[in-house]
Structure formats: C-alpha cells, structure tokens
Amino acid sequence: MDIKKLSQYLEDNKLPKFRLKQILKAVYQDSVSSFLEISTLAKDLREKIDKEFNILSFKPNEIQSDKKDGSQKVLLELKDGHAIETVLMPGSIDKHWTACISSQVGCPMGCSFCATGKIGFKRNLNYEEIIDQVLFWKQYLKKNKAEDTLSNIVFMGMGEPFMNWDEVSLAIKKLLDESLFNFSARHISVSTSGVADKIKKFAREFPQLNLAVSLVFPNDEERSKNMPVNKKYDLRELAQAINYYLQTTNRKIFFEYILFDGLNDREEDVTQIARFIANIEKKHLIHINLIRYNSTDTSFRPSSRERAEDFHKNLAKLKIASTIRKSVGGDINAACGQLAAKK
C-alpha cells in the first residue's frame, strides 16, 4: 500500500488526519484484506478508498504447501510482469511462523549453487513490494490460522539484500515502526553473501537486528570460483567487516555453511574454517549453521547425514559452535537456494 499517496488522497478530500491512523492500524496490525473491512470508516469512504487503492502491490498466485513440514510458498506477480517468491515457515514455537522474504527480482551475485542466481538480476524491489510480502502472510494467517502469529522475518529469499540497501533499510524501518508492523528488531534477520562494506553500514544502522553471512567455502580459491562476491570482498576483508560488526553491536553472528558432498565437508575444510575464525576477535559470538545442500539444477550434491554429523563433531572439537539446521520446504522448491519464481 502506498502510504504517501493515501495520505495525500485523504488530505485532498479534507479528511481528518486520524483517518490515516485508523487505516494504517487496520491494514498493518489488524491485517484486513480489503478496505471494505475497516469498520471504523464510514461505508461510502471505505468504498471510495477501495476503488482508488490496492492494499497489496502484487497479485498472489495459488499457495503451495509442503505436506512434510507445513511450510508454504507463493508466487507473486508484480505490476510490471516480473515475479518473486516468498515462503512461510513454521517457527521453533508452536503457532509462531517465520516469513522468508525477497529483496530483488532474481539476484546479481551469481552463486553457482543457487537457483535464484541462475535467473540473473532483473531489478530491485521497492520497499512497498518488500513489506507487502509480510503483509500477505499476516493476511493469510488471519484467514486460515486465526490463533497463529507471524513472529519472525528473515531476508533470505530471492536477491542480495545489501545490493538493494536503500529500499531494504526503508522496509526494515517500516517493519519496526510502532504505528505499522511493530516487529521487534531481535525478530528480524538479514542474510548476505558477504558484501563487506554493507555489513559495516548494517552494524551502524541496525545494531539490534540479526545478521547471517553465507560463508559456504572456507578458502578464497573455492569461494571465488563459486561465489563471485569473494573476488571483491575476499575472506580477509570479510573477517575485517565481521570484526567491525562484533565490536559495534556485541551481537552473535551466524555463518551459513552449505555442505556439498566431497567439496567442502572434509576434515581439511574444518581446519580452514578454524583458520578463518582465528582472524575474528570475539569468537564466542560466532555460530555456524550447517545446511545440507538443497538440490537444484546443478552438479552439486548434498553431504550425507553422517558426513554432516562428523563435520559438526569436528567443529566442536575445535570449540566452534555449530548446529545442523533442518531445511524446510524441499518438496515445493522453497528451501534455501531453491527459489526461482517459476510460473
């Protein structure tokens, strides 16, 4: 919903300012799907606004559901014909959900193992298209699971959030705004492939949000080969940015480490991870999320469960905290790295 245009419309029609507050509350907190549902407005005003404005900036397609874990994915058709995907995932607490949202159409980073990267970069999303994904899932839960709550937001969908920072940062401010979504900063996470200069900016602007960094390969050769971001921000520069982040925020940082069979799941890779972490000062604030590769149309294969367990144990021997993360949404191509916005 375009708040500026709505505000101007109300002003042009000489309506009191509190009307805007009523509408914002109804849309962003009460999760109405239509202006016609806002009972605090007169019927004729509701009908006029409903004709002039749309609450969502895209057209949702049919929702796909993963029967194994309950996660859900929807394809959203944007006004210019492009499409994105967003995912609703079950949270760690019953009846609490997490929305995984996209920040770009496609992705410019070109990681060799990611389905979104195969699309290439089409365009950035504006802040309205970003927050409307959250709004869509709030509306969905209200209609279908009235007792459930959307508790967490993760910028881990399509795109590199730090390459669309102006719009993403504005979207985050809207999500935190008490008069709009009123999310807690501790319940919002942003993931990056390793854009070092923006990690520093993120630390200054949003010190209470969670940060996840896709490490994936613990040496520059393999990382540059499969993650082009490393050619600009190598592991040394990434470590420097992380040191700045930890000094500024004193918050835990999460490394996402995707496990590929025979490529980065060996004992020597554990040693290289330890070597990388040796360059980071506040090591007690580091946690590694181990994720067995979610297959896409590539030659990569996921590590076995046994190899993942061994990798986890070997990290523990070096006193490096890690967790083997359970991926969700695999049956509907909604897991990490699988979003491709196919109609």
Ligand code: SAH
Given for the second form:
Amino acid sequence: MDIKKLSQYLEDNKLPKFRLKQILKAVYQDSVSSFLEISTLAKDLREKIDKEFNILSFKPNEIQSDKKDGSQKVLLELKDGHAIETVLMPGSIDKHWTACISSQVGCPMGCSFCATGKIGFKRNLNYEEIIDQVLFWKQYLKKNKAEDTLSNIVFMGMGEPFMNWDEVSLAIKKLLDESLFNFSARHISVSTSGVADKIKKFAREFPQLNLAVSLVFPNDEERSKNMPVNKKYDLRELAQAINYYLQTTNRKIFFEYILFDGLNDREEDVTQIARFIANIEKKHLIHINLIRYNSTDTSFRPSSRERAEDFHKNLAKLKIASTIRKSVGGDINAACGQLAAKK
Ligand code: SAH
Ligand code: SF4
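Mind giving me the form predicted in complex with the named molecule, seeing as the form predicted alone was just shown?
All chains and molecules follow, beginning with the one already shown.
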C-alpha cells in the first residue's frame, strides 16, 4: 500500500489524522484483505478509498501447495509485467509460519547453481513490493488458518538483498515499525552471498537482526568459479567483514553451505572450512547450515544423505557446529535456489 499517497489523499479530503492510523492498523496488524472490511471507517469512506487504492502492489496468481510438507508458493505479477515468487513455510513451532521473501526480480550475482541467478537481473523491488509479500501471507493466514501466525521473515527468496540496500533497509524498518507490522528484530533474517561492505553496514544499522552468509565453497578458487561475488570480495575480505559483524553485534552468524556431490562434500573440504574459520575471532558464534543441493536446471548433483551425515560429523570433530537442514517446497519448485518465477 502506498502510505504516502494515502496520507496525502486523507489530507486533501480534510479527514482527521487518526483515520490514517485506523487504516494502517487494519491493514498491517489486523491483515484485512480489503478496505471495505475496515469497520472503524464510515461506509462511504471505505468505498471511496477502495476505489482509489489497492492494498497490495501486485496481482497474486493461484497459490501452489506442497502436499508433503505444507509449504506454499505464489507467483506475484508486478505492475510493470515482471514477476516474483514468495514462499510460506511451516515454522519450528506448531501454528507458526515463516515467509521467505524476494528482494529483486531475478538476481545480478550469477551463482552457477541457482535458478534465480540463471534468469539474470531484471530490476530491484521497491520497499512496498517487498513488504507486501509479508502482507500477502498475513492475509492468507487470516483467511485460511485463523489461529496461525506469521512469526518469522527470511530474506532468502529471489535476489541479493545487499545489492538493493536502500529499499531492503526501508522494508526492514517498516517490518519493525510498531505502528505497522511490529515484528521483533530477532525474527527477521537476511541472507547474503557475501557482499562484504554491506555486511558491515548491516552490523551497524541492524545489529539485532539475524544474518546468514552463503559460504557454499570453502576455497577462493571454487568459490570464484561458481559465485562471481567472490572475485570482488574474496574469502579474506569476507572473514574481515564477519569479524566486524561479530564484534559489533555479538550475535550468532549462520553460514549456508550447499552440499554438492563430490565437489565440496569431501573430507578436505571440511579441512578448508576449518582453515577459513581460523580467520574468524569469535568462532563460538558460528553455525553452519548444511543444505543438500536442490536440483535445478544445472549439472550439479546433491550429496547423498550419508555423505551429508559424515560431513556434519567431521565438522563436529573440529568443534564446528552445524545442522543438516531439511528442504521444504521441493515438489513445487519452492526450495532454496529454485525460485525462477516462470509464468
Ligand atoms: N542472494 C542471497 C539470498 C538468497 S538465499 C544469498 O544467496 O544468500 C538463497 C539461498 O539458497 C542461498 O544460501 C543459496 O546459496 C542457496 N541456494 C541457491 N541455489 C540452491 C539450490 N539449488 N539448492 C540449495 N540451496 C541453494
Ligand atoms: Fe543470487 Fe543468492 Fe541465487 Fe546467488 S544464490 S544467484 S546471490 S539469489
């Protein structure tokens, strides 16, 4: 919803300031799907606003559900004809959900293994398009699972959030705003492929949020080959930025490590991870999320379950904490790295 425009409209129509407050509360906290539902407003005002404004800045297509794990995905058609996807995933607590949201149409980073990377970069999303994905899932839960709540937000959909800093940081501010979404900072996570200067900025501006870094390859050679971001910010610079982050925030940091069969899932890769981590001062704050590769249109293959278990155990031997993450949404191409927004 365009809050500025709405505020101007109310002013032009000589309506008192508290009307805006009522509307914001109804839209962002009570998750109404239509202005017509806002019972605190007179009927004719509801109708006028409904004619002039849309709550959502895009047109949602039909929701796809993964019958096995309960995750859902939707394709959203933006005003200029582009499309993005967003995913709703069951949280770790019953009746609590996590929304995985996109920050760009496509992605400029070009990681070789990622379906979003494959479609290239179309444009940045504006903050409204980012937060409306959250609104969409809140409205959906209200209509379909009235007892459930949307409790967590992860910036792990399409795009590199730190390449769209201005709009992403505005969106985060709206998510935290007590008069709007009122999420707690600890329930929001941002994932980056390793844009080191923005990791530092994030530490300064949002020290209470969670940060995930897609490490994926433990040495510069393989990382640069598959993640072009490494040519700009290599592992040494990444480690420096992470040291700065840990010093500033004293929070846990998460590394995403996709396991590819025979490529980065061997014992020597565990040794190289340890070597990388040796450059980080507060090692106890590091946690590695191991994700077996979700197949997309590439020649990469996922490591076997056994291999993933061994990898996890070998990390533990070196006192490196890790968890093997279960992927959700595989049946509807909604898992990590599978979002391509094909209409
Ligand atoms: N661009 C940011 C945010 C997107 S998060 C980033 O890359 O961190 C998407 C996550 O899914 C990243 O950790 C990425 O490494 C991972 N990923 C990409 N393709 C994948 C795939 N096919 N299988 C599993 N994980 C994948
Ligand atoms: Fe972009 Fe992240 Fe995919 Fe890399 S993994 S192409 S940074 S979305």
